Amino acid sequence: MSHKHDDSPQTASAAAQPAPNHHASHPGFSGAGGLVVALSFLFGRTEAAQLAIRLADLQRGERLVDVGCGPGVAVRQARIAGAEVIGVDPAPVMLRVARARWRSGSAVDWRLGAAEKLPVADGWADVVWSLSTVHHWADIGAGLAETHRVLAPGGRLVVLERRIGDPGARGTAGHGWTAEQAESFAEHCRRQGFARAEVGVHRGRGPILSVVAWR
């Protein structure tokens, strides 16, 4: 796996950019196809989750907050490594199959909410993370607002995103970011009062972008 990080200052170019919730306009996942989607979900996801744990120096003991969490993979591998979850979805079906499918494992907070309006408390996280969820915000600007108030000082932020080559591509194709949109990310999570924010590109099953923010 190769890393490649840039902290630059982003130029207007990289900032005029499509916007990196470039599918903010998805209509949200319920029903019956809501629920092939979530069951779907539950496969292919370790390796990301795994990434993300690594990113975020995730420790035992610490709190974190997954934002868009599906129904679960990537909040049972934090349990796993010894962290407090509380996980974030805008579906009801995604949260109805992680409590179904994680029934027996260790006791997660699932609760009903959006990146822009995150039900916990201020300060209350050591890490939060979005893995590809993002380009399906809302609002940018109030999202990574919710994620500053929730993150306690010190604490960080992780998105990953897939790795395309064309935003405007429709279907299952478009739902990632290019390099360009990751580094738009990166500079609104600066303007957002994050300390630094830096970009990743990571090899696994296909290219994975990642940016890494610290309040």
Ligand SMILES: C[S@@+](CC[C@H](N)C(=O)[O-])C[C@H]1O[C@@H](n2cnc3c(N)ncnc32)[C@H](O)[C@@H]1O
Contents of the next structure:
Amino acid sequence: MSHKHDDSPQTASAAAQPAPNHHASHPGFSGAGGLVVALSFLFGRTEAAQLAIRLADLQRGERLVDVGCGPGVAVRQARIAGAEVIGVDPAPVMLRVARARWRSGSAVDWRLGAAEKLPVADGWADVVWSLSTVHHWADIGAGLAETHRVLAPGGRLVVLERRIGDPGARGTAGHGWTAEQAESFAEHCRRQGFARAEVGVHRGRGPILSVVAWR
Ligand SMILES: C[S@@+](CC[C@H](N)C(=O)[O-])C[C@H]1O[C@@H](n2cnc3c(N)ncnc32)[C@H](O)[C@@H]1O
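Switch from the form predicted on its own to the form predicted in complex with this ligand and print that structure.
Next comes the full complex, and the chain you just saw is listed first.
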């Protein structure tokens, strides 16, 4: 794993970089197709959840908001690690699968909502994370303003995205970020008032990009 520190001064280049939410126009997950996708998201996602726990330095008893939690694999891992968790997703089908899959022994607060208007009180969270989801956010500025609002001072934001080579790629090949999109998102974090934002690259089943930002 390599980890790159990025404290470079703000430049106009962020505006010129490819938007880190290039799938903002995705119609969302619903119906039978959405159910199939939700079920598929139950598999192969534990490694990313463990990476998020490590990058967030999530401690037992801390409060986490998972933005775009899908069917909740990462929420489940955070619960096992001893965190108190609110799982937020705009797709009812995702929350239905999450509630059914983790109905026993999980005590998770599942809430319908989106990054741009989080159903969470000001300053509630020690950690906010969003895994394989920011490329879908409708509005990066609104999502980051909401993230900043719900984080307590000193709280951490962790974002993970699969690394892709081409921001114009179609279908599943387009679900993720290029390195430039990760840098662009980190720049958005700094502009939103986060004290620091770092981009990292990690090797797992495939390359994963992270942005960690401190409120
Ligand atoms: C690829 S799935 C990832 C699910 C989960 N985080 C995981 O890693 O398994 C993307 C999720 O983002 C959700 N989503 C889409 N737009 C969103 C938004 N604006 N705010 C929050 N979540 C969103 C989708 O409903 C979907 O559950």
